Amino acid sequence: MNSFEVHIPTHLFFGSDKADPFFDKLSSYGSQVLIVIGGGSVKRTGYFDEVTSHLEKRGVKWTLFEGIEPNPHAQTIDRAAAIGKEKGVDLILAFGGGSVMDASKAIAGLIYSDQKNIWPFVLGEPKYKKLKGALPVATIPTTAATASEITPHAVISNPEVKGKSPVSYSFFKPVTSWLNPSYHTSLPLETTRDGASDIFSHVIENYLIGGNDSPLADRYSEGIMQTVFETLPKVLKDPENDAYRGDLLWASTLALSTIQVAGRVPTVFILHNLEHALSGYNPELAHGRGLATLYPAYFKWLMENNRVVDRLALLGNKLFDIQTDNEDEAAAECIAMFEEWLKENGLYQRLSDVGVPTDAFSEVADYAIRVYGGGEPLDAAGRLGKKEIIEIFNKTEEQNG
């Protein structure tokens, strides 16, 4: 087993009955809160009024910023930070999905560091890693997807340059998060599907190319993947079921806890790198949908180039009970069964179906290499340059189910 570090400072509260301890904890971090939300669904459902009543009960003053986009725009984050600074807020409460949580971390960093614009601080830009700190961030996730409720990461989009890039600091990790499955029962099915795809990606990335040195990390990751595979169809049939929603939500949080990679060889998230470049090109593309589009093509490309076939075979055995000693056969059957699962759950399409035309593939590949490879090829158990990235993109066009 390789050496590793794990640090999860976030105080997690799970369950609809954990409102009081969560808000007690939250109020210990600040008395002037900027509440950050997306398009307003938390208002329409009445959840927003519940949250603000808990704040007011504790004497916590609040200011609302509404309108974070599904892929949060740098310019919107800049406006929110300016409002927060003007109001003298000392705490950010993210109430929404991954984009809202990511935006809130960036807002907290700008206010604390007395900066006006977030884009210069993202990966690939001149001030990367130059933020000095962040206000405390608390979260109430309303989607099961990104695990931003415990991570140090924020992914920012900039439609002005067709870019999408992360900014990560340990001080971005939320101080406390309330995981309330009841706040997920009104989530649209399309968003639920896309979120499940994102959960899966957080464990499959390193599982495939991180080596064989940590069997315990393998079993942990397989458990999360199995939960997603089994639970998503149940949620789609019974979307108001708290128990099913809770299973997906907890799987989402566990999938990016860092425990899923502990002991394996550290690797970059290839699929994330490629998808961020895709949804940077088309900000309307949901992150999880972009990932789902890439899965079959990426897996087939890996196998055709004789990369991590043993790991694909292992995945097939653990997830689909594929019983054969022939690794090539097991890997191929694994990919076929995974592809079928995507079809059955409404997650199977081509890149051209989701707003990325074939004539944009070269531009998107260039962006992925420049930003995520620092100008050099990526490493997916071997070289993954522009030519190889375009090959994967082209493979998605065979997915016409």
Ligand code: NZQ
The other form holds:
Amino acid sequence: MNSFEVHIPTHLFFGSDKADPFFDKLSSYGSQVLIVIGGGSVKRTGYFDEVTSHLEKRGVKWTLFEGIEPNPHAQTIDRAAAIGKEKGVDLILAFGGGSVMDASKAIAGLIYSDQKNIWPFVLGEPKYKKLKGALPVATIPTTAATASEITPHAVISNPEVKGKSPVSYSFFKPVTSWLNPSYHTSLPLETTRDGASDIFSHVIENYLIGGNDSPLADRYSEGIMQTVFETLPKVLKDPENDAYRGDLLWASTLALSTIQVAGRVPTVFILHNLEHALSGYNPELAHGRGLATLYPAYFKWLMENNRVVDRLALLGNKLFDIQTDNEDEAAAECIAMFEEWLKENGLYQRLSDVGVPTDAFSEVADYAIRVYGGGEPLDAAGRLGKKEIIEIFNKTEEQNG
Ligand code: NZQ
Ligand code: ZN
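Could the form predicted together with ligand NZQ be shown next, to go alongside the form predicted alone?
So here's everything in the complex, that chain up top.
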């Protein structure tokens, strides 16, 4: 077991019957709320009126900012922060998916720190500097994907420079979040699939390259992966089932809680670095979809380069009950079974199918290295430079399913 820190300050409420305690808690943090939503799904479904009536019952005043895009744009965040500042809000309520929650954290940071633009604060920018703090953020996630409802991260996109990069502070961690599975039953199947892929990524990243030092982190991560593997097909068949939606939602929160890596060697999230560069290039590419495109190629590339074969074999044993002492065989079978699961659940494609053509691979790899490696190769149990990144991207082109 290696040393680690865990800090999860968010007061979580899980369940559709938890509205009252959640809104009581929320109202203890402020009385002038900026409600931040996306393109309107929460209005169309009627959820929005429920939420505002809970606020009004408690005498909480609210202002709405509507229009956060998937892969939230820095420029939209800047506009929202200006409105929040003008209205004198003291609390942000993020009501939507990861994009809305991330945008809300950035808005909270800009208002508190009396700044106008978020982009200079993201990782890898030449003008990178520090925010001073943030207004409290409460969240009601409507996707099971990012765990932004507990994380310190806000991932920001900037289509003007084809960039996508995080800004992370401990003070971005939401003060309270309401996980209400009923608000997930309207989620389109495509977004549900993308979200499941993202949940999976948050545990597989360090599971593969973080070493063998924490058996409990291994079991915890396998439990989350198993839950995703079993639950996604059920949700796709029965999308309005609250219980299945709840299983995915709780798995998503726990997947990026930091407990999933506790005791292993801390590592960067390689697939995330590559995927953020891909979504930066194509802002229409959903994060989970980009990750799904990379999985088989990345796993095969690791194997061909004789990296973490033991971990792939362990995964095969735990997830698919592959029983052989031959590590190469177990790892190869694990990748094949995983690939099959992606196919069965509509998550199998090439990068060129999701709006990143092969002639963009070099530019995307350069971005990943500049922003995520600080100009140096990344480390995926060994060097992962531009050449290797392009090899992985090229490998996705074999995924013609
Ligand atoms: O905008 P609306 O109209 O709400 O529609 C959204 C959007 O089109 C729709 N949607 C969400 N909830 C719905 C719904 N439609 C119907 N019913 C509902 N209940 O779903 C679409 C996608 O939403 P989005 O928020 O973009 O998806 P997701 O939750 O996957 O968030 C992705 C963003 O989070 C970042 C990603 O990079 C990406 O920018 N991440 C944030 C992390 C964090 N903060 O810690 C970690 C992750 O690894 C990730 O990078
Ligand atoms: Zn992710």
